[in-house]
Partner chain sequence: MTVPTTVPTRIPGEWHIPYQYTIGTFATAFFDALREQRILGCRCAQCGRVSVPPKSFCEYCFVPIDELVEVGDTGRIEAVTVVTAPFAGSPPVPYVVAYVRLAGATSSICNYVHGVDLGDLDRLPADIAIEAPVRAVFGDKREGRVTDFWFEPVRDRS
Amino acid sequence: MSPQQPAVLGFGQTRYKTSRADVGTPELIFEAVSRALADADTELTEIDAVVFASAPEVFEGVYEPDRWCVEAFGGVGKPLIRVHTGGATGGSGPLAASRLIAAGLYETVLVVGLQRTSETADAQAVFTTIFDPVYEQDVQLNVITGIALVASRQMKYFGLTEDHMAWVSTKNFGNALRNPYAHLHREITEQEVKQSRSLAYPLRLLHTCPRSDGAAAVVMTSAEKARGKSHAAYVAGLGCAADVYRIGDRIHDDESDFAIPRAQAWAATEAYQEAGITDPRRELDVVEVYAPFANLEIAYYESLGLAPPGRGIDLVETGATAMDGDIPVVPSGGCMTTNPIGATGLIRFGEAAAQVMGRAGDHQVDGARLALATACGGIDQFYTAAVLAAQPA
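Now supply the structure block for this chain alone, in the form predicted on its own.
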């Protein structure tokens, strides 16, 4: 990394619910930012610039929510950048802030992530419009049916079964019970998962994520300034990548087709190279992956280099990604238990930073020194990856 290596000083988030009707959107942001500043032991006057991460503004029910909320995150009189890459927005925010810091443009940057899907009557109706209008929209794809197609392809490619998906769901819901901020606090069994309501074959209700209202924020600065603080997480590597628009055009050279997201592999490879990671399975201590469906998490084991091609299910069958496994994945409960879309990637980044700082509370992974956080958006089109370390480079 540059001599201006970026670092994370603090992470704050709101409580998440299907509808946070108790507060307005600016108050929601104020809640997250206040907690991040307190966690970072940083005053608002120390913030040099703000990166505002918000996905489709139709969910907020107001055009340009960054304008509405500027006082709530202390943006008045400061440089402000808004980023939007669909569901990957929350991952693109800290990536943008990191590059601003590494370039020496600003020393301390606040990143804010927001989403209020409760302001939209039918989120799936919005999602149907993101597919190609000529070849895909006529078949009425939405996120759930689109991911169901992916799951069907995974059943053929690497032998995905309902048992594999049920294990992932049970793991993530169990982890969320340790996380006081998680939206869904419910203990479930694999049998309950397999008996939950069918959505689109082979997906069931307990294979998928909730709709969540909420916000998150992180305070980032240079490694030089971070050394004077009591705790920090250091950005060791970053990556991002985009794939083609049409799902049918994502044909790989091997048999995986769109079963394994190649754009995530591209983003992760870039982050690993920057961080000097050659064996992610052995070198990483914890992973906070953006996986809103159980089948996607298993596919990501492969695309992130945690398992060889076609063998992501091995990590399920051996329990490797459980809290007591050798590579815990989403100890926070992850996207399957909390999903404020535009903020979800920022939560993954903040949770990964908290892990290497040893400040993740009851879902802390013992001895975590190197963590990976990812984000995805646009129906497997946009991906980010960030490696966070306990020590500076």
The other form holds:
Amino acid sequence: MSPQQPAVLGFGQTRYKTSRADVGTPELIFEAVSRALADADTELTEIDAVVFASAPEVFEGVYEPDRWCVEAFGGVGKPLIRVHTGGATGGSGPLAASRLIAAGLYETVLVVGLQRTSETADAQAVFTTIFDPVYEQDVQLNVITGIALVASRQMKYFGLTEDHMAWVSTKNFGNALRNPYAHLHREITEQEVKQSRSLAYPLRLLHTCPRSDGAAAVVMTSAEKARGKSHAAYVAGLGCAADVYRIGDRIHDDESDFAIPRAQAWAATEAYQEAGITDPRRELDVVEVYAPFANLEIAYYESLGLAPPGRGIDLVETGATAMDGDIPVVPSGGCMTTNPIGATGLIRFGEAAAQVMGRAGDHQVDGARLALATACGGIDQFYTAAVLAAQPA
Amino acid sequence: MTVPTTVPTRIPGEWHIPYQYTIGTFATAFFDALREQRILGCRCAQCGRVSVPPKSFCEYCFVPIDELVEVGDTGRIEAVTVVTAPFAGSPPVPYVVAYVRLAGATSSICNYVHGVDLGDLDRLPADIAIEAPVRAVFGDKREGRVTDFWFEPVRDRS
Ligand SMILES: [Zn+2]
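Output the structure of the form predicted in complex with its partner chain; the preceding block shows the form predicted on its own.
Starting with the chain above, the whole complex follows.
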């Protein structure tokens, strides 16, 4: 991509739980950052700048958590950049860091993602505040209703059924059993998914994600500096895109349908071009997609070019995205089993890096050389995509 | 002294911040029309798109818009859900939310759908399926909010 190719040296994450009652918010960050520095074999003094990624601070209940947490991420005396694109924040953080490194502005950058969703009782009430107060708040939309609306079109026009969603849920919960950091460690059956509590038709409880407390951190540097380290993943391509605000303005037109989120396609196309990928289904070895709902994962198969429009269900029916399929999707269990919102995209990025470094532990995809990580935020509005490679360009 | 390992306590907090949102002349015109049981959109002179509710600029052409147009009170459902799990601030469940493209519009507007039999929640009732026709119905007390109207299935055609 550029003369200074960015690389990932290490990834650290906290244990994720509904409530990490044992630690205050800065302590949660310290846990992730110290693990990332250790994993990267990097001293805090080597960090040239910090990118802090946290999504709606209404969750923490403290405005500007970057002030509160600056010591916990080792930011004192260093340049600090805060990034916020809703749920996509954790994908935008490493993207910003990569561009800073590529531009030669800073050599080694720490990216920190945070969210603690347990401090307030009702997450969906928080989410109603991200809708405009003029036309949309009065109708009490939230994330679950917004994604149920996407599912309604997938079912009507693109063949999605409850069976497909149940398969995705079961796959992801099963994968999480091999990830010691995952929030939910619970074996589920497709029958349990189909009998779980209805939230907003056609979505049920086991099609959704938990609310998690947690933080994640990634240490990034230039490919040149990474060569002296024992392990590294290389950023081969990046993309990001924003869509229009109002859902009513992007339900469908001649070129797109709300059921195949187009901004995710825009972001992925940019990343693939940068990485020189022309056939993502064949070239990618593993995908860490940011899909907090079972139906969205199938929609993204199409946005990400892993299946033609309307054929995402084929990857379910053939089992292609299972751990033993030809393109495993979220071997970590993904955000359906762990979702500290602002950190979630960074977990996808860190997991993808760990996969191509061969350091993903029990959920390692054998021989993974090329991985894709995505993030999504703002009710299908903000998207990122990153391609991580085992070798430098 | 070592740190005790008992589960630490929590300290309560609340955010109560009142706002008065400035909505601009286009939204004001839209809400004034709702009081008169009319639904307004805007037409972009450059691309011809009719956006409902109206906005003062076209994001496609990136030009100002100065024409308001009235759209029909009937339309078709484009996306729909039946909310069955309540959350803080939600109406009593179950209730229906849908995006509807009104006659003459090129975008969709969100609102509640009333007048639907929600007895069987295992499947979507046919009269609120995507593409089903609905009509905007206005309440007697209109206060210039988007909830001055809702949608109801159109049954008189069958
Ligand atoms: Zn226009």
